Structure formats: C-alpha cells, structure tokens
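Presented below, as structure tokens, is a lone chain in the form predicted on its own.
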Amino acid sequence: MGYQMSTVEFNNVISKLLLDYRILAPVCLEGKGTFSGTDLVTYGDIERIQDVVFDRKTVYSAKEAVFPPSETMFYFTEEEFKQPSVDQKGILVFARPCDINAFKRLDAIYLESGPYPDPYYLQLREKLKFVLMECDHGFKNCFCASMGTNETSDFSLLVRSEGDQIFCLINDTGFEDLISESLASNSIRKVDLQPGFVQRNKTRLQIPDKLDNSLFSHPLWQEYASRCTGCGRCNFSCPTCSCFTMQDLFYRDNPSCGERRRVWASCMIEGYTEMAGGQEVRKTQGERMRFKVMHKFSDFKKRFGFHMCVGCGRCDDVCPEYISLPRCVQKLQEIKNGGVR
C-alpha cells in the first residue's frame, strides 16, 4: 500500500527523517558544470523534496556516502592516534536502482574479499538505507537492463513526483509511523502503489560468455592507448570503482601530528601501478583499458557471480574522448565470434 500526499505533507515527513537521517539526493547546482553555463547534477544533501532532481541523471554517484573521495582514517602525534567520530545519524540515499545494485558490488569488495570486512566503510554501510527513485525511461548510455540491475527490492521507501503531489511505498516498517501519524491529514491517502521499473534501453549489450588471457595481447587495446587521455573520470563517477590510495598529511604548524587519509585513485591514471623502484604493471593506456574492462566483466564474476558493472553509462556520459565501455565489450564479443581481427 502507498501513500499520495502534497509536497508540503512530505516536507514534514523530511523533517521528521531528518532528526535521525542524514538525507542524500540528486540536486542541481547551478553553474557548476563542466562548461560555462551549464548545470551539474549530482548528490548533495536536502531538506525538501523540491531539491531532488528526479528528471536527470547525476554525473557522479552515491557511492561517496559511504565512500568518501578523501576519509581521514586516523590522526596522529608522536605518541599516539585516535580514529575520528562518526556521526550517530542514519544515512538516507535517494538512488535509481543501478546504483542501489551498485552498493552490492561495494560490499563484495570491502566486506568480503578478505578475511575482515574493511571497518571504515563497514560503520558507514550499516547505517545506510535507500529511497528508490524509479528510471520511467532509460537514460542516454544507460544499458542496465542488459546487466540485470534495473531491478531492485533493497530499499526502505519509494518516492515518486509527479507536479505538486508526491507518492510514496513505504518498504521498511521502520518508517511505517511517520506516514500513520499524519494519516488524519485530508491531504493524505492511501493508494495502490508498485514500483516501476526500466525493461529495456537503447543501449544494449551482449557480454561474451567467456573474456581469458587469449585477449591480452590482441591489437584491440592498442585503439585505446591513443585515444584514451588518462584523466580518471570514467572511474571517480562510476559507482562500483572502489580503487584509493594512501596519503599522510602532516600539518604545518606541528609536523610530527598529521591524519591519514583514504582517497580516491584510478587504474586509468599513470603511476597508480608504479612500485618500488620504479617499475610499473601497465604502462599504457591501452593495458590500463584492458585491465578495467576485464575486472569488470570477467574477473570480478569469477569470483563473486556477478558483473562489477551496472550499466549506468556515466563512464560514458564524462569521457573527453568519447570512448564507449558497451562498444568495447561488443567489439570483445565479436572477436570471440570471429568478426574482428
């Protein structure tokens, strides 16, 4: 059962989440984007549903809520080091469902690919739960249907806007009383609600059944190593790569007291392999390509059943250099049946 009420009786639900949630969403802020005059759309906090942007698809994704771009792990002085607080609130993300899918592939790789979780984003996932914002159409570049996470029930509320009046499924019975409180409120009532979902996108891909070493070495990745600039965008909006690197900051007033820090990193950026003495793994574009493409769509189901990708395009949509993800493992597919050489 839904709910339908006006923007103003969901502002007051907000109100009421936001005393025990931190609330994350798509919002647009104005000039902010890559060229002059444009947008950018991306998540920030809210404390209104007119804020959300549900029209438009964000440039990064919600990953940053439990993964920040750059965590300070702990503080240091020359005798000791203590870990920062957390915040005792709750963390609700509004997310489509390929980002809510996403965070499936985030727990593979921090809670699960080793013998302990890793705790800096454990105590950030435990107190994270999602509000689905359905896709009514697929989005340019968008090929999550072909990767099977267009579909999610991982949520504890769906809000869905249409004009001045909002519909709401409530999923978590943890939230069940802060729609029953208000429910004498005449401009609140009860409506047959689902949540809908994309079934198919203009982009769709085929991923070839069986991606091994026979391919390491084929002319296709050369295409890349020209083209392929380096920058790391394709990596810091995609909202299943997980790569950081460390980083010790030491202030300037005390130099023996500093933080370290957790940050972001890319396997597309030169020196991200580079290891002591000098030598590094993959030293081309090209090898770099290979090693993303690979890991997301062959190494990474062998170990946990699933792609690493969920098609959400924004690789895609930030490229300075137009290169297409899907069109990569097309051209793998066709290798394996023998149409490019």
Contents of the next structure:
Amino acid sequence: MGYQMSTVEFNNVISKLLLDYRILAPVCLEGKGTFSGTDLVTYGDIERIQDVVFDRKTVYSAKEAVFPPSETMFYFTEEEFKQPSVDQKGILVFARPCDINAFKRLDAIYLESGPYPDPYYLQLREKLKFVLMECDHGFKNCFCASMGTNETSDFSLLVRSEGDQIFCLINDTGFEDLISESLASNSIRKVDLQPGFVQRNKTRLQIPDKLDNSLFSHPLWQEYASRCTGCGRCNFSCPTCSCFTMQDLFYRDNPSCGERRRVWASCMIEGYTEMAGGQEVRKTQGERMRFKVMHKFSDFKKRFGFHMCVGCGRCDDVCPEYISLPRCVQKLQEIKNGGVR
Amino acid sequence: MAQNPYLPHKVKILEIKRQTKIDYTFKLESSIKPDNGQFVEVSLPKIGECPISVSDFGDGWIEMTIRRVGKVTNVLHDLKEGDHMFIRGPYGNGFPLQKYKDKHLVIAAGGTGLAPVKSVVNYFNDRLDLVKQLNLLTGFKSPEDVLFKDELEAWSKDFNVTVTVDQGNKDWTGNVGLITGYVKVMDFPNPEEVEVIVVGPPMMMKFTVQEFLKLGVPEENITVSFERKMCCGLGKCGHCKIDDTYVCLEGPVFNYTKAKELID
Ligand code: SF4
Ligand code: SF4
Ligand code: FES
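Output the form predicted together with its partner chain next; the form predicted on its own has already been displayed.
First the chain shown before, then all remaining chains and molecules of the complex.
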C-alpha cells in the first residue's frame, strides 16, 4: 500500500521506527570531503527525513551496516574470551537497488562460502531491512543496468521525497501497523505507488562471457602497473568487497587484556598476500588490478552463479588516478572479439 | 551468537624440540583429529594468528613445526613446555592417502615442506605393505637447516631416503645439490604406477614437478600442497583465493591437474 504525507508526518513515523530500529541513510557531512570545502556524502544514523540525501550517491556503500570497517571479534583477558554484545534493535538501511543487490553478494561470501555462516555478519544481517531509494536518473559512472542490478523487490519500504511531501510504499506487512496507526489521526492519503527503476545508464557494458587465464599475460594489465597507486579506495568504497584481515591489540593501561578485531582488507594494497616470512604473490599493481577485475567479473560468478560487481560505479568515482573499471572490462571484451592487441 | 568458529581454544604444550636455530617442533595436547596435510590457525592473544600445518598427530596430541619468521612465531618460540597457545581448526583438505595404495609413492619435500608431509611419511612407513615402494627425497639449504634428523635416520632404515643440501660444509658427508638433480636420475619402468607428492617453496615445486613429468609420470599422479596467506581458514577473508578456488577450503592439497590452472 502507498501513502502520501508531509515530511512532518513522516518524521513521526521515523520517530516510531527509531524505537525498534537503528536507521542508516545517506547523509551529508559538511566539509568532510576529500578536498577542502567539499562535503562527504556517506552513510550515517538519521533521526529525521530531512537528514537523508536523496539526490547524490554515497562515497562509501551501505555494507558497513553489517560489515563495519573495524569490528571487535572478541575481548581477551588472561583467562577468557568475551564476545561483544550487540544492540537488540533492528537495522533499517536506506539503499538504492544496486546496494540492496550488493548484499546478496556479501551473503554469498559470509553465509554460503565455507563450512559455517560467519556469526558476526549473520547476527547483523538478520536484523537488516531495506528502505528503497529510487534513482530517477543514473549517476556518474553507474552501470547497474548492464549488471542487471538496477531493480529489486527486496525492500520493506519505498520512500520518495518530493518537495515537502513524502511518498511511502509499504512492501512488508510487518510495517503496515505503523502507518495505519497514524492514519486515523493524521491527514495521510492513500496513493497508488510503484517503484521506478533506472533502465539505462550512460555507461553501458558488455561483459565477456569467458574470461580466463589466457588474458593474464596480456599487456593491457601493464598500463595499470604504472597508473594505479595501490591506495585501495576502489575496494573500500565497493559495496561487494568483503575481504578482511584480523588484528590483535592490547590496552596500554592494562597490557594483559586486549582484543582481536577484523578490519577491511584490500587486494589492491601491498601486503594482501604477504605471508609471515615475506613471500608474496601478485607484486605489481597490474596483477592486482587483474585479480580484482577477474573476481568481480568472472571468478565469483563461477562459484556463486552471478557477477560480484553491481555496477554502482563507486570505484571509478573514488580513484585518484581516474582508472575506470568498466573501461577495463570493455577492453577485455574488445580483446576477446579480436580487437585491441 | 551462533557457534563462533573464530574462537580459538587453549592447548597445552607437551614438548618442544629444537630442529634448527629457527625451526621448533611443538607437541600439543589436543583431541582434534586432522587429516594428513591439514592446517590449524595458531594464535597468541594480543599478538595475532597464523596458519600452521600439522606435521604429525596421534591420540590426544598434534605436532607442529614452526619456523620463526614473524610476529606470532617469534613469540611462540619463547614459550616453554607446560605453557599454552591457542588453536582453531583443523582446516583445508588432506593428502588423498587412498590414491597412493599399491603405487610406487615418491615424496619430494623442500625445506619446511617436509613438515606437512611428515605424517604421510609416518603413515606409510608404518604400513609399508600398502605401497609398492616408498621414496623420500628431501632437500635443505644447508646442513644447519635439516629438519627431523632423528626421523630421517629412522626412516632411512626402512625405506629409500635421500637427503640433500644446496650447499654443504666441511662436516657434511651427504648429498649436495638441488632435489631436481636427484629426481632426474630416478628410473620408473612404469611411470603410470608412480604417485608423487611435491611440497616446498614455489620454485622448488615448479621445477621438481617438471622433472617428474619428464620421467613420464602423468599429471594426475602428482599431488602438491600450497602455502598462502590465510587469515580465516573459513572461506571468508579472501586472502587465499586464486581464481574461483579458496586454498583454505579446497586446498592446501591439490592434484597437479588443478594446481597448474591456479595462477596467482
Ligand atoms: S567493482 Fe566498482 S562498480 Fe562494481 S560494485 Fe564494486 S565499486 Fe561498484
Ligand atoms: S582506487 Fe585507483 S589508484 Fe587506488 S587502488 Fe583502486 S585502481 Fe588503484
Ligand atoms: S583463509 Fe580466509 S578465505 Fe581462505
């Protein structure tokens, strides 16, 4: 069922939701951008709908709701391990279709790969529900339509903001009561509402269907060896990158106690494959780019049946060297077609 | 929280044996039952965690041979008998022992590569009638680097053992030269009946496998074991991935027909 209401009325709904949920949405942090005087649009907790940035793409994705950049796995004292307690509240995340589809990728790694579901991911994932944000036009560098990730039905609410009016579609019976309670007393109107999805992006991509080892020695990768600085931003901004490294630390004021954490890891940064003793594979940025591209557009699919990349374009948005992932895939396609040599 | 596979458990160190200046063998009290060739994640709270292959095991104990090469292993080497460390696992797959039955089994191990196959050697040494013939070729950098000296001596009484060092010294009366040189001169009347295990540093594995192939041993009769950075052992952290394969899940032991396709 769809409803139309004023922002004031919708903020009442949010207040009610906040009793049971933590609400994360794109917010604008003024002056926190990479360059002086610029803003950073990223995920943050919100308490009113005016805090939500509807018209810009976030630099970082929503994955931190279930996969924080740094997460305590357990605390240790001399004798025991203690797991951190988690907030009992649910988590509501405002997300676009590509980002919602990205969680399916994270689920594959964290819940399906290996012998056990990851307990840290699972305990947050179980609480997670989505509020769909539509994209009436794609943003710069988006290519979701090419990846088939431009649509989704996995959302509890759809929220659309137009002037001082909010349109809200309830797609999850668990949320019906919330609005109907408000209906009686307020001027909330029932409306017909359908989610709109982007069907075409400026960037369009054909993904070569058979990428294999034969491309590994192609000179194409060398271009990246000199351009890429190995900063890892492409991985950290990516909604589907799921790698982590574990780190131990102890407390300065009580060195017998400490904690083990896991932190985001990047296959583009030196040391990703380095073993104790120093041996490393993939020592050049060219090889690292190849590894990343193969994972996003081939390896993952072989294992799980769908591509890892959801075409959000964030890696292109954040690369300081203007390296473009879709352009790289395009080149691979041309090579496959016997074009570029 | 659901059962947490990341939580290690405490194990007691029963015995420490110094193999070389930088390699110690730790015998730990543990009831885990690994397959030959599997690994565990060893950790010291506040320092960190690292994957170590199980070099041998028995009733109520496992053994690991740990080289002092980094943060965690440096501190491990300072531990004493009776102290504790933490482990979780075992992880990965083991060597396909059934496949070697009634075959001529040749095990070629370079340096610390002898550790992950030590239990395989013991297994067949205790059951020599299971294989047609057993050979162990093992190479080290120098006489000071030779691991499992006592075992090598005991094994050489029961089956054919070749120990070689890249560079000898004045006290060394044994073989000198790379493992590959000793593979070259092997003679297999029926190479299809030969099964080979090759474990060691990447270059050693590459060239040793080539020599066996030249002798006519089919690719599918060669087993190798990989060493990779492995943070989780559970198929999540991503560090060990090659192509669509996770070394911590589908490896570290691979048939060569698969291993040759795994390009980092
Ligand atoms: S690889 Fe780039 S475009 Fe694809 S999902 Fe990750 S950040 Fe988005
Ligand atoms: S963001 Fe660009 S420069 Fe940085 S690691 Fe990724 S591709 Fe390389
Ligand atoms: S060691 Fe973490 S995925 Fe293999």
